[in-house]
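We begin with a single chain expressed as structure tokens, specifically the form predicted alone.
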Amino acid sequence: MALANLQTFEDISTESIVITKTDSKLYLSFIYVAIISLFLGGLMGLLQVLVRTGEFTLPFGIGYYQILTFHGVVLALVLTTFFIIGFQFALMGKTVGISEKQRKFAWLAFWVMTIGTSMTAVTILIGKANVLYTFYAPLKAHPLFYIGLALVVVGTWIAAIVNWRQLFVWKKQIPNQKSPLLAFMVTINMIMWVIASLGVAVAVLVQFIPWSLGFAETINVLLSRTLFWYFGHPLVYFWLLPAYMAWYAIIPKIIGGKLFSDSLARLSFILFLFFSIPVGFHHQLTEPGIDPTWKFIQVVLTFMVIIPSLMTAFSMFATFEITGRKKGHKGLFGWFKNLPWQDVRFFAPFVGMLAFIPGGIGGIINASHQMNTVVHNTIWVTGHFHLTVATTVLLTFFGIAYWLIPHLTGRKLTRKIHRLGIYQTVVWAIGMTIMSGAMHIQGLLGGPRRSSYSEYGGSEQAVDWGAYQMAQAVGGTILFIGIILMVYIFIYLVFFAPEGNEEFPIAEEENHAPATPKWMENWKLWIGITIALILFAYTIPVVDIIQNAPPGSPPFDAIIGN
């Protein structure tokens, strides 16, 4: 059925909402925590790659796994979550508005998350939580580590409820209008986040906290890992979808174009909601105790995510070409040559998009049962992680920061910062290419991940890894230079840039794009299908894991320096 024949929303124009200084303070607070996390977590990453050369020893009795845990938790969980929540609040505030009561609850979310983060960070820094960011049992951390993580999750749930309330109130005021695209996307992302984080919340509250407090002698290791990866894979899409929000709805405005298709963008986000969660077993393909049939089913579901990813790639390059040709650029690639390469708001996210090509291919390899056996638990996986999250996602977040921060602070993005931002992006791309490339190659040669420097008894294979570990140190050092540049840019944009008005770029849809059908906002249907897929993929194997569980494990609380 053609979209034109379906019931569609009325075309009602709505006025753009002004972000007040009070609102800006809220949104910036989340981003302040994210930038501090970037610096501290990045510093720990630099120390790690230096240690892994075998030429550097940590001072003052600091342990390798201490800084590894801090690096993973602070960058993968704190930096990303705070930036995303702050960015999403800004998107909701700009498109549907925020009431005083909603703002108060948003502040509550911020403080709950900040208190939880502080508790978790302190336990890591004092060496009581050397359990890495996956906190796999039976490694045991101090109870405050898990309680802090639980508070961070609770804070995000408060933020989700505020976002949903913002859209609900707006829809009541304008009942026949489709939700603003960015508000729709934020709502999808927070639905996915809340459903996914229920898994880690159950693991932390039911298993880890009682176990760490001594109320339970053992823990069901397989169940805890299954609950983690029920959460852990959609966590990746919780990071990626805000980048997609910028790609779909912000970048077209920056390059002087329009959104290719509102319907296509919404459909891709609905598909991400369906297929991001019931796929965690592809992280446990070598794990005993899970029926291979259910691993196969979840691998198939994992590959379904490729569809909305390709839809996004098609939409982006269609937008680039249509915009270029409207501007009169001729030839097969004239539109490409004339993209605004000097505009850092476009350049940084575009480099992030390019990184997603090898990153996505690596993800397909990781999720393929046979190829996974080659790279599983090798540093290849670390390289893949840095290519996707630390390049695609972070470069897009940097691109967002170049317009969002001056808009919120009432300052201008100057030519000087444009140039410096271009240099920062190039430095980041070079550093990540060297470091991530070396990790991928060392992984193919069998180099393990999650491990400190070791000569492994002088084995010949370990000797072969030395050059790649040195390359990782070189790449990591370049990346830290990129972090210093980004921190400088952030401080300049907040405190020293000239005052002015920087736009909040939100693209309009192409004039002749099909109208968005009303079924796109059938929230009960989308949530129902999502839950049905999760129940299908997880019910039988989880019941099997519980009913046929081997004896639980006592805690290992001294194995890696705790």
Contents of the next structure:
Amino acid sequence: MALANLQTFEDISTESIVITKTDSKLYLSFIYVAIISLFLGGLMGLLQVLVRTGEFTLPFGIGYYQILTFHGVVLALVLTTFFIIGFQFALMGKTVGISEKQRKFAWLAFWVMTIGTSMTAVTILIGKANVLYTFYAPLKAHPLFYIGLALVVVGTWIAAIVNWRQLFVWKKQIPNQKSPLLAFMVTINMIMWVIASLGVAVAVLVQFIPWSLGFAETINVLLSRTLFWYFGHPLVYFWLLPAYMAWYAIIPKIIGGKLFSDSLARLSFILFLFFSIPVGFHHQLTEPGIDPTWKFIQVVLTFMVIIPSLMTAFSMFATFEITGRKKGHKGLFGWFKNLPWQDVRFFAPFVGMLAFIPGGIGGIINASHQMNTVVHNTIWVTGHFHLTVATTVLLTFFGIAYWLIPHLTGRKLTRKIHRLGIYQTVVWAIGMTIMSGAMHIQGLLGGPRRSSYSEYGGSEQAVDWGAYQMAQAVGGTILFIGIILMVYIFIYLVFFAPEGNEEFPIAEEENHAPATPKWMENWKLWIGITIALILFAYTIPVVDIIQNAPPGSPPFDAIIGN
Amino acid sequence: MHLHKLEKWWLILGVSALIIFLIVLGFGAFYMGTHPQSHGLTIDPNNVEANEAFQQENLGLTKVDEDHYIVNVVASAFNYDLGVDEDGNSVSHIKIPKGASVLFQVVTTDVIHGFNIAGTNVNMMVEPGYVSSMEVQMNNVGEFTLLCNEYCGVGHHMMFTTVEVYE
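Please give the corresponding structure for the form predicted together with the partner chain, as opposed to the form predicted alone shown earlier.
Everything in the complex follows now, all chains and molecules, and the chain you saw is the first one.
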């Protein structure tokens, strides 16, 4: 691309910002909620795999679908969101700074999210919300379940506005400098998140809350599902992009290298913004009420994210190779052998990257229009997202925690924790290979997801599935050992590690790196294209769904045990 | 913006593979007609009997022609209603000859259900207000579990019946 004559940013180096104790407290609070969620949600996961062996029943009248709901909500929504918001605040604080007023609003975001989380968690724990984390209508949970979820979303919006304000203030002070890469990435992620969560907010505020309180008699089921999946797919990119932030801009520093390409990293984030949202129909491929042509159009749009994913994969390995060769490692694979395998800050995210290869391929299969029929709602899907979010994303988050927590608490990441972290990563990889592998195979054999133990009347198929459910229990138990190790590491890093300074690693550009063009920060253009794509993909089918709607559905709550 | 030469090749290769892949999917969907089920036929979930197919006497397996069958099903928590046999007992097992073409038509009277004949390509979401339907040729002999694979309440995992394909 010959863009040399276009305007580029001046390169003024700015001084690194020091994170104060007061700021640390804010960022750590988010991380603490994430750790507690990891433990509680993981415990529920362990109970689930045990129940599904058929050898174990839950005590005290606790229901399988109750712990399944808790597991989904607390891990997929709470753990991820709190870790991401806390991490992103730390990134913004480090790269563009945080004012006192912004910090106050950030605390407001924290408390709104925490109160919302507690409300939702309590309704699940008292058994009034056995609707799973997708809460499909017309199953009806207690109204507080929906109100709590709405508060979590509102809290994240406050966080988004604070993040945008942080960058805006910084830009005003240094007008001709490009925004720091990480701040740029956080801004993109929060733009995507806010645009996406509008869908679920409309569903919850306009449809679910009035209907669950009895103000509306019926609900349009297909519309609620469409609004949910308008949000539900970008949700997975909201998990993934913070991991990409670490891969692009932090891992190179950890391995002693430089950023591969600033522009390329920004471009891939812009492409993720475009193609994360107008794609929700690929979760609804086997539904009766949506026109198949529109399903196919969204399948095509879904596959566009493969392009930035390929760019990311190239960048990662290019950085690894360039760094290795600069250090003088010879031969075709010398650079690979000499990567810092002993450094857990690198090792854990690296294993996460590896998991993304089968995870990504599985995702392509799931979104493949007619191929989806083979795997839809089978436990294959569960196996898929335990590779992507519960391995790729989570191991990267662990990799971040190893340096972020001691940096914020003023402690050192010791050699012992490095070693323990590497064991933890290996335990995770083994447990997940067994559990996710068994889920994938069982799914191909037709085994359903989201189902308690059942012999299906003694059918031969169910007997076959039983063997894989045993394997999942073995894998799941190993994973729970991984969680205990991780919780120990977290606690050690917060309270007991020796005092000292741990680096906040941010990669720098190569000295001769080509300058970043100014159009990269044309926010209006990026948001405009994003909205145009959404309107293209959704307007006609949604109008069709509303105009040709069947009679609505009344609430059903007795069948979930309410 | 500068792209590395190898990266250009990497992207050209990846994007070409993507295009070929999408052409294959599109060819299957639009030329061979292998879309996932979707036709937007609506029904009142409180009165599914308004559609003749879902009146009690028409539920279950019906032979319409040599090697042509229709299976009408009313799903509700936690049961698939396949009609009654001659003795008035509910049907929980249907038998289809190998190679027959079968049209499955399913509705729900309450919440969302799944309709998956495990081990076959019959896999549909069943949503209140819509008729789910799919025509397949049952080419593999054996006994298959027809089960609900969309969470529908506390008895979700007890919602199943069996489909036998015989020689």
